[in-house]
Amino acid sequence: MRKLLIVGNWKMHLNTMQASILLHRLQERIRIYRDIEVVIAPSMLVLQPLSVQLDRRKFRLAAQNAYYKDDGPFTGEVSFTMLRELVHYAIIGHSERRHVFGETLPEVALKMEAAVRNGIIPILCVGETKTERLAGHTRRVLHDQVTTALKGLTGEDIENLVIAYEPVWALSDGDPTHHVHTKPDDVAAAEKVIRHNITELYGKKAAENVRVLYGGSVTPDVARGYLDVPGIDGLLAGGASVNYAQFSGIVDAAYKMRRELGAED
């Protein structure tokens, strides 16, 4: 049984003091679980101070983004090389990077290579827009995003890879009244497409080793429904992750599921 992974993407929220307070509250509420890995992805600015405060028995850190060159004259950028002693994971290809900042498929592929090269596990985000979904292009979009992102990696490189299915049309805009919840059947279909594409590239064993997450307006009340989808190994939360009660509730839902399945905590 693959270890469940619960990731909180704090996006562009919280200054240093606010981030420290949130982490303190999460550390008070969240226990140490053997079968669940909890990852937080704060802004780049607060990664270093939080790394000192972090209880590493409970949490791991992720970067929200980085540049694919290891060093050089790239004003304002932070490389994966600079992050390698600081973070365990890095979110790559998030829909906001793709659609707000114009990140292309080749750029995502370069970032995947840079992360692996620097010993950082990528959390690759893939997912279709509402227009693509309505046009019936979900399978093609997922195929293109997965295959191009992995093209520079070896079978050994993807052993620890994480892929998060985040349908763009279901992502929260920060307003708790605007949640659009994806049906578990749609999540199951996307998970199958993702693993099929990995099987085509690297074989069945590699596809089974990759952890596939669901992300898209994840809240405690719907978390269990997505975790019960066969082949889903965890969740990537956005807006809920900056609310300590909501995020700890999502972790609790994961723990209860594992406990009911007979796994030890």
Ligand code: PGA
Given for the second form:
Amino acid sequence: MRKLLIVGNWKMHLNTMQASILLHRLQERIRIYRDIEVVIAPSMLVLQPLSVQLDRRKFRLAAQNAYYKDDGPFTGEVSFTMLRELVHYAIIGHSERRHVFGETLPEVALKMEAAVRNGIIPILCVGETKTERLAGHTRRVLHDQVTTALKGLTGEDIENLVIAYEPVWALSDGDPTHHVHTKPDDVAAAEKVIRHNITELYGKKAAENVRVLYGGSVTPDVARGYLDVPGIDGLLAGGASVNYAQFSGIVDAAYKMRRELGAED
Ligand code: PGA
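After the form predicted alone, can we look at the form predicted in complex with 2-phosphoglycolic acid?
Full complex below, order starting with the chain above.
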């Protein structure tokens, strides 16, 4: 059984003090699980102080982004090389990077290579916009995003990889009363497309080892529905992850599921 992965993407929320307080509370509440990995992706600014505070038996850190060059005259950027001792994972190709900051498919591919080159496991985000979905292009968009992102990687690199299916139209927009929930059947269909694309490129073994997550307005009450989708190995939560009760509730849902399947503590 692949380990379940619950990732909290804190986005551009929480200053240093607030981040430290939230981590402190989560560390008191969340236990050490043998087959669940809990990952926190705070802002770049607080990665360093949180890495000192972090209980590494309970959590791992992820960067939300980084630049694909290792070093050089690139004002305002932070490289994967600089992050290598600090984080275990890096989110790459998040839809906000693609759509708000204009990150292109080739740039995503370069970031994937840079992460792997620096020993950081990419959490590649893929997903279609509402317009693409309505036009019936979901499969093609996923295919293009997955295949271009993986272009520079080997089959071995791919086996450690995490891919999050995050339909752009289902991401929360900051309004806590407005959530668009993807149907678990649609998540199942996307998971199949993603693994199929990897099978075609790198073979069955690589496709079976990749962990596929779902993300988009995940809250504790819908978490289980997505975790029960066959082939889904965890969740990427945004808005809910900066809320202590909600994020712990999502981790609880994963824990409950694994316990029901007979996992030990
Ligand atoms: P959301 O964000 O849970 O707030 O929809 C998920 C993400 O953007 O990774």
